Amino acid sequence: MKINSILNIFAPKESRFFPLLEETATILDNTATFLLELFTTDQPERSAELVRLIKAEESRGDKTTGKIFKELNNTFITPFDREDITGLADVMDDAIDSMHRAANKVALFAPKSLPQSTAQMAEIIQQAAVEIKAAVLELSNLQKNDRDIRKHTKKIKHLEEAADTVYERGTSQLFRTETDAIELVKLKEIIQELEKSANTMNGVGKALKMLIIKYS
């Protein structure tokens, strides 16, 4: 029997880690909603509004994923290696990171107008904090759960193949079409964040995926 295994006979029913991860996912669960109505509103304050929205989301993770580090140093048992626990805390506060930083830049840039990809873009990123909170949710249940959660990783990575092509051909329409050369320098900035974002969303699915390897 693994060691790991023996530890989680003794280990606690209820964690106090999957409340914080649940919690941080929530966070970019919300981030990601209020980023894809950023990107499809047409509404000057709405905007505003909704930048303000996520730097108080992106505020709200870091103070969880502290929490997390902080019941790291506390607790002798954890139900999963605290590599893993602290990897996956990490790659969920990168995305929200990354999400913040897409809505400062337009914030900072003002862009006359923001192209169809963006908005494609936030949504698939939407779609993809989706299926990370729901397989997050199931983590306390990792062995029975660990079938949906594997189904959640590959629709993860669907989207982030997705998010690829519509970056890819947003970015060829847009040097095709964009004639100002400074809209062009702040549309480019902002569909790089917006396709970094998607690939730390796919970090978090590959994080999952590697508890499911270990631990189910």
Given for the second form:
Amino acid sequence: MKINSILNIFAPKESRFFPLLEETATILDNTATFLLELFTTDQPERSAELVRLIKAEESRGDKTTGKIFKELNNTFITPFDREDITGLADVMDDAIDSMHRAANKVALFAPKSLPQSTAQMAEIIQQAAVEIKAAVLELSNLQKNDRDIRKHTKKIKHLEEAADTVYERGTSQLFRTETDAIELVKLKEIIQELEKSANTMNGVGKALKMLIIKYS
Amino acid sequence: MKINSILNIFAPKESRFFPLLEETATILDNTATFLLELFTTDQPERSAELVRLIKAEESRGDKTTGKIFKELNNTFITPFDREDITGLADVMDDAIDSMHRAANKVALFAPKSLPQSTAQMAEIIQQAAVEIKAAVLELSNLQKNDRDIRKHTKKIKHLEEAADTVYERGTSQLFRTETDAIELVKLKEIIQELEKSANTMNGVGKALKMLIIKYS
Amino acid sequence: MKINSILNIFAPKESRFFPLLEETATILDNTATFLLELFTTDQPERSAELVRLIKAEESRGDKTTGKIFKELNNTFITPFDREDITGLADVMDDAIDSMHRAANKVALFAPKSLPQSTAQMAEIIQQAAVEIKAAVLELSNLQKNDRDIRKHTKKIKHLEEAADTVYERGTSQLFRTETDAIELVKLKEIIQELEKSANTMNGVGKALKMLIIKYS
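Pass me the form predicted together with a further copy of the same chain as well; I've looked at the form predicted alone already.
First the chain shown before, then all remaining chains and molecules of the complex.
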């Protein structure tokens, strides 16, 4: 154990984890905002720029998650159990990765057009990201904010159910109407990745709910 | 810590986890039974009903898993280490989710016909589910039943190997014979999801085996 | 607790985990070497043999991982925290599984030809496997070798970035040039699985980096 680790014991530990978790939630929210624009813009150059912006957010997310893990290893007193902090950081990272993959598939597959269901799913994902960010910003005062956080997790759950409905309708329609097999493959992949993104958003919601159950 | 948490210390704790794990195993078994019928029925209305029934089981599974996690947070004495209980509940939940996804893909993609390999895989999955349920029902008396449970995990492993063989033969045949690219995409996805289901069944088997190693 | 468990306390425990982790790293390295040959050979019989060899390595990997988990349950003193040992063993197992799936897809889908990007990715994966093996061999003396191990993890990270670039270029080219939808589906799946393999290699790198942060 190094000297700074010993000194760490006496420092107000909580202050380090919350800003890092909040930073991750902000990155998640930014990514979702760019993703929604990607699925609604009709400007090819803006589209290419948005993919780059999302990639940049994803790299930043990786670094922030890395900092959280490093911090955990250098800290004795943590505001929540270690596995709860890594659990939350991990699912937020998964959500960012999934959104990045969805954006990347749009760029790499270059579908001729995007069905409306993709924009609808991106919008639901973005709304879930707003709820996640709001909930994470309240974590540093969990005991006071537990009702508010619970409201956010309920909204996230409802949004995931809405995303499921759009996913099912969109997939079913795609397979009924698309006759170009290559376009069908592209769009199926993109819709499935968006469904995964919505799912991971709900995964973040579940991690947040677990924190309330455990610590409020 | 709330009063009921304190009282919990003196209550016979084991009694809560086993019924919840058994309920999850029953849901898993029901889902597999419906899934097998879905891949063997030739009645479209029954098919649609089975997809609904599987969705209902999946929702019920989510709730039961949620109860297990909640219970863990309110309980001091658990029959196994916490991570072993969550581990088993999680893999059973994964297996139910995967079967639900397989059923959903049949409904959403609406393939013209299903190759025989899909029914064979569904049958293997259903047999594995029977073994899982039997093993989970014996967990509450693990020390007495360890030999029996070990027999079930061995059968689950053999069933997964059988599923692998059917998967490989079915996929290889599909790619050799299917000339309609869109039908090929649908069936490839469905077969792959069934393979995942068989895999997660084996994941449950591994979690059960771990319990015997640790606690018998 | 059985007698041999008690005796275990006094035995020099570390000696058991390192050979098992080294064996897993060797299996991972062998698998990657066979995989690279699979993507570069033009001999169909050798190709079939390589798929069999990879399958055999994967089975061996499963057994070794099983031994590690068993050992953990019978041992009181471990060189690293339990979750760090299972974490490293798990990601190595994931990497071996993913390479096996990539090889299997080549065998089952039987694409007419493989684009150059697949061989390039297989080469990067093989290089990452060499770094992983070298790093794992230095783990038993982590405190002395931490700089060396860190060098390996840095190389693994760079290799993953290189794999990403090849993946993106290869996928984009495939969707621009392949007009046979069935061939496109086959190759898309194979390239995506290789990308996952490269990703899991980086996952091993991250697990190794975590060990240095925690124990050096």
